[in-house]
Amino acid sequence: MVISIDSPLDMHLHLRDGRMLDIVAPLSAETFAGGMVMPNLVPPVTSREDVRSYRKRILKAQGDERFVPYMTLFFRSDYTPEFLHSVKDEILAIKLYPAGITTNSEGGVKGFDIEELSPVLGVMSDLKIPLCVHGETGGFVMDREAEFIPIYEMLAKNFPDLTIVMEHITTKEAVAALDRYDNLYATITLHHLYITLDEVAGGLLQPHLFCKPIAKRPEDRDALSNVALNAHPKVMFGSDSAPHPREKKEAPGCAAGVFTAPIALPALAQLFERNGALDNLQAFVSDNARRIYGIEPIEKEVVLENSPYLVPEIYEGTVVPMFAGQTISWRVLSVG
């Protein structure tokens, strides 16, 4: 069996810097079409002249593949509408993170204090600058996502205009606020679509399924399944592929964040084959974020067949993927 995928797009990437940016750009630019890159470097991305200067780094680093990368800020509360004004065309979107809650996020917002998040949440709404969120509270980990839905329906009802995307849900009750506001949106990840805490933990631990928000319960699963395999409008596929050193990983501290990006595509047309859903997979990983964010990517098509594919240990030496060792049922046959 062979299925082919217009210009896939993954709308929730971090692609690090330096060596790093250098190995897992190529393996994001060979088999998408776009990705949404993520803010949060040290220092984090904030000034028009750091969009162009990290865009002009991942543009080298990918060499010459098609790839185009979707650039975002780190959001702060004391951006200017006439700095809005000017990054405006260069950015997708800006990304909002709670202080401290993940990696490299510690400039994050502390509080959410709607008088002072409304100046700048005002302009992106007039300028339809989407916002992304990381949605997770400082409480039990287990608990957090679920107890920042009200923080996301007090953003929605205040902003209505404001394109609001929930970045890698994880919880039942995230799917159900997708239907009660009009403006807000979600990304899904490979991971999350496949484990739930008792993979990462429920035996000896597995470092390199350890993420934040971490995965959940498997009734939170089925909820995401669900909305996925059914290309729910409202949802799009973000792979949130964090990749790490292996140092980093397997260690004291681990560090949180697991890599798909170069399984994403065959690994997602396991999943939905399994499922009976293939015909869903286009809307899931292309047309949904097309439509969300009003983007016309390159053309790129990625033929994926119904074949053994045996993922690599580790890239480079350095980073493990999701998978690694272990044979799935679909691969990339052309890219073109």
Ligand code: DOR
Given for the second form:
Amino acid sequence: MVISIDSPLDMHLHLRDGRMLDIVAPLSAETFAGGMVMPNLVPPVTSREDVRSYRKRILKAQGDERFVPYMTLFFRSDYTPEFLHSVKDEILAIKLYPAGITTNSEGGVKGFDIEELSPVLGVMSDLKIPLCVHGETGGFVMDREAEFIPIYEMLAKNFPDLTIVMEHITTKEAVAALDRYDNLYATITLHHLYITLDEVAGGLLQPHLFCKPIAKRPEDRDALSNVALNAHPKVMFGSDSAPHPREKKEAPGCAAGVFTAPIALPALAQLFERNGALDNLQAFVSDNARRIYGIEPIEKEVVLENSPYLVPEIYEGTVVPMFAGQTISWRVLSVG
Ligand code: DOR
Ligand code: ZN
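Show the other one: the form predicted in complex with the ligand, since we just had the form predicted on its own.
In what comes next, the whole complex appears, and the chain from above leads the way.
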């Protein structure tokens, strides 16, 4: 069987910088028409100059591939209205991280004081700049996302015209919140559709599946699958593909992040086929994002075929993908 996806989009992607950027940018650009690039560099992307120069480095790294990097800024509560006006046409969204919650988020928001956040959120709402949020509290690791839901609700209620994207949701609580507020949307990763905490830590520890938010319970994965496989209109694919060098993963103090970009489309096709949902893949990996973000991606037709694909053990001797060394049942046949 062969299927064709029209302009697949990855709405949550870490491309890093330097050598890692050179390795991973072509891999996303090979099969995706565009991706929303996270700003958690060191230091983070916080100025117009940062956005412009990072975009240039990405375009250089992706080489001849046709791919649109949709840029983001790292949320800061001290951005001025003038600055937000000046940068709005060069970014697709602003990404908010709670301080210290994940990789390179030390400069994020502390305490979620609505008084402190309101000026910037108000301008974002007026300018129609979406807010993307890493929604976890500093609580017990399995409860962090569910505990964050009241903060999403507070933001959604106070800023009804602001598009708020709950990034990489992992719980049934986040899925339930989607339908309570018109302005709440979500991205869902590949790995959170495949794994629960059991695959990470139920047997021998699997560092390449360790990420934030951590994978949760079977009932959480079921809730995510339900909305993804049915292409609920408020969810979109965002891989959260987060490459780290092998020595940072296979180590005490393992870095959080699952590297999925190069295998994402075949692995999604496998999952959607197993669940009899292939007809909904186009909406999940492209159409919903176009509508939610109001974007018209470049034309790129990706043809996938259900024939065996042996996933590489490692890319450039540096970064290990999900399903490394395993065979999945779909592969990319052509990109046009
Ligand atoms: O697992 C993760 N890795 N979660 C995040 O939120 C950030 C990401 C990274 O940048 O490595
Ligand atoms: Zn991320």
